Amino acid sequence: MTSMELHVEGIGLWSPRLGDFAALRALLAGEAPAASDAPIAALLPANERRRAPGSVRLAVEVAGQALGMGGYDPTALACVFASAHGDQSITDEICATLARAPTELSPTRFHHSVHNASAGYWTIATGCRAPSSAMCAGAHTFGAALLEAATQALAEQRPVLLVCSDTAGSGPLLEMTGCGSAFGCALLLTPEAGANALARLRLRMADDCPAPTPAPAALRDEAAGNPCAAALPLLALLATRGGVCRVGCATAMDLLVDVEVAD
């Protein structure tokens, strides 16, 4: 195929360590970033940020943060939200309570482990009238979201909000997972240039699958485990002077990412 051009005008980012992408960028000139609060979702009604489970909190925290940056009006942004593991602690608590006692089981709680909870609580938050969808692709997540939301930004000619993040496991599910710490990641998409560009990608597949490209070893920390942090090669190159980076997007396909950085 062809290469993808398009361009990044928002981005946002938080682990454990990482508060958004402004820490990352410090991380990556050796400077200590700023102590990272949990993930607050200010973009969340109080009365829903009190309910949601922390997969929400983190998915929408990030998609605020790209949002601000790029100004662009959430009632008409397509969102495509991706998770490799859903939020795993309601999961554990779910298969907990059907072993334990079945007819405990919360609707509540049933409802909060759904795969799209994130992208449900977001644009009711927002008001959000535009298409939106929810993704899932084991260790390949990030790669897919990224081929899902750059070709309905090409096909469409729209601005879509790209949001990848996974929550820490919990109980038998996190022996399986080996996914024992948070991470989130939010890209906003634009066709062409916008006032707020950042960056201009430029896509294109590939499927002699060589290893993806490994995060840098200063991130390794937020790299360890988390299937969403395949998106950290990506990220420094877009926190630093651009380059290229290989994610894979499928079993035998990769996405080589070509990252040319604003002035």
Given for the second form:
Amino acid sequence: MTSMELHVEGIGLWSPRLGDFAALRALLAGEAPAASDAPIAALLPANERRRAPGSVRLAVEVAGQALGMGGYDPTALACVFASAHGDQSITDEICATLARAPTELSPTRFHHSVHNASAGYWTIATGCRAPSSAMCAGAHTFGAALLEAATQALAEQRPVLLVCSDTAGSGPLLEMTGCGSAFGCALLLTPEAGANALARLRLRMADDCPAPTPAPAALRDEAAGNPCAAALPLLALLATRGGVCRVGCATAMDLLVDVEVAD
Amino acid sequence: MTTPTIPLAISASTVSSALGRGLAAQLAALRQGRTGLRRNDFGSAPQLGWIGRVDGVEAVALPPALADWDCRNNRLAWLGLQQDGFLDRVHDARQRHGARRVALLLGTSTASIGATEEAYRRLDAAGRFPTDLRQPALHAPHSLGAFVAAALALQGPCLTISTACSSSAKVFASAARMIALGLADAAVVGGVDSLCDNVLFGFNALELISPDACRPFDANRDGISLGEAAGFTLLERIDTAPHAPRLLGYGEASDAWHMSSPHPDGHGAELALDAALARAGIHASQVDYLNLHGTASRANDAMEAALVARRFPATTRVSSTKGCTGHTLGAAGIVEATIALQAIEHGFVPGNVGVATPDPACSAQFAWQGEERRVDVALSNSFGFGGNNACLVFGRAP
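Compare with the form predicted alone: the form predicted in complex with its partner chain:
Below is the entire complex, every chain and molecule, led by the chain shown above.
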């Protein structure tokens, strides 16, 4: 198999101390980060923003950041929303309600609990009628989603917005997910380099899976326990001078990602 | 945007639902026009409507090496994998291509949330999950994909798609793209959804559950009946299985309309249909059978009946089979894909079971009774919450 070549035309990022990709760049350049504001999800209409669960606000925030850099029309932009756990707070609430008084389950809580809630809110808010997807792959969610989005971009020759995010868990479920900190990122991937190309990626499936590339020391504690933080080594390369990293995409399979940052 | 899909061979398939275990049970029930629905006898509140329950899931024992994955959804997955010689067919494909060259793409909406619900009902004195349910991988939406990857010893790309009721249709699209780019030589695709309080009480809260067995496209339809199912197919390049039926195309599109109701004009559904036909390189007039999403909700069926009327000639036969299986949510795509494939293989159009008074909005294309007729091209519609639409095109090998 030859390598898959594609381009990055937008990058979104949010963690409790990094509000966007520029903040990551600054951090890696040695500047002390300020705590970031809660995800705004500015693309959502105000009433939807109030109603939307935290997982949707995080996903829409980073998706909106990446979209803003790329200059693509969101109504025709395919999107892949990945999350290892979905909205853990809602799962916790729903399971607690079902155990206590199942008929009191709120219809809004229920439709917010579907794994594609973020994709739904996003497509409604942006008028997107292109294909949208929602997926997961456990600890390998970011790598599998990168592979899925890259595959769609290349096989169908269209830009694809990849969004990968998990919020902090709560309640008894948290002990199982171990995800106590929010993290989200988004990459706008295109098959051809456009005017706003930030980097070129070459993806290749590795024949082995020794260990994924660790994040740089400055990011070691960033979103510990959050499966989407597996994107950090790649994001760090995008924020600096490029290079090669290894990202797990399945139990016995890694993606080798070669990042060449545009001048 | 719609580069042609290389046709792929469906070299093996299997399905288990309320109609029984395996393809033969499904075909027999469809030919008889028999429903698998029963009064709800599941979970904490048996009063909620009718359900399509798979018999015997409770008695399924996972092999000891897979015991940590034990829950209703994975038992149903394991039950499903045992039918129609499917395990052997995957084993052969693994031998032929190598474990790393067989992708696994599964759809689910429930995954094993039923096990998480149970843990919350049985929290210990410290408010923690009971020890027997402290299996982190079980309480994640990828539980299905990870379990089946372990059960089939596959080591290729693996992911779980969860776009509600289109989940196990969209896996065909992802698999076709992966094989087209050479990331895999074959793919196991499918889906499993199982009954649990979350969906029963969730759809009840949305007031979408019919008190009786669902009646898709009936003038007096009043909601859905939930079901559960497991289904799988093996996709390979056509030179591997030149006589097998084929995946000719797929289409995906979003409504951009509402989280829990479809676009009334069926705009996203029609975009998915157009993309599927374009990839397959055919016109609507060449479609012999269309398996409808047909949930028996007021909104879906009105939208879909109008879509059929404006896009297909009377020679295209259409029906919903959810009156037989119930709405199996994340598994609906794969269940109905196997029905479309059986229509081609057996020259049979299933009837739209459950209807007493056809909705006058339904045009001449509707097959209210089963029909024996040759089917060369069969489509399957799957539409999910959040306006997530998929359409698949299957065809006979030339």
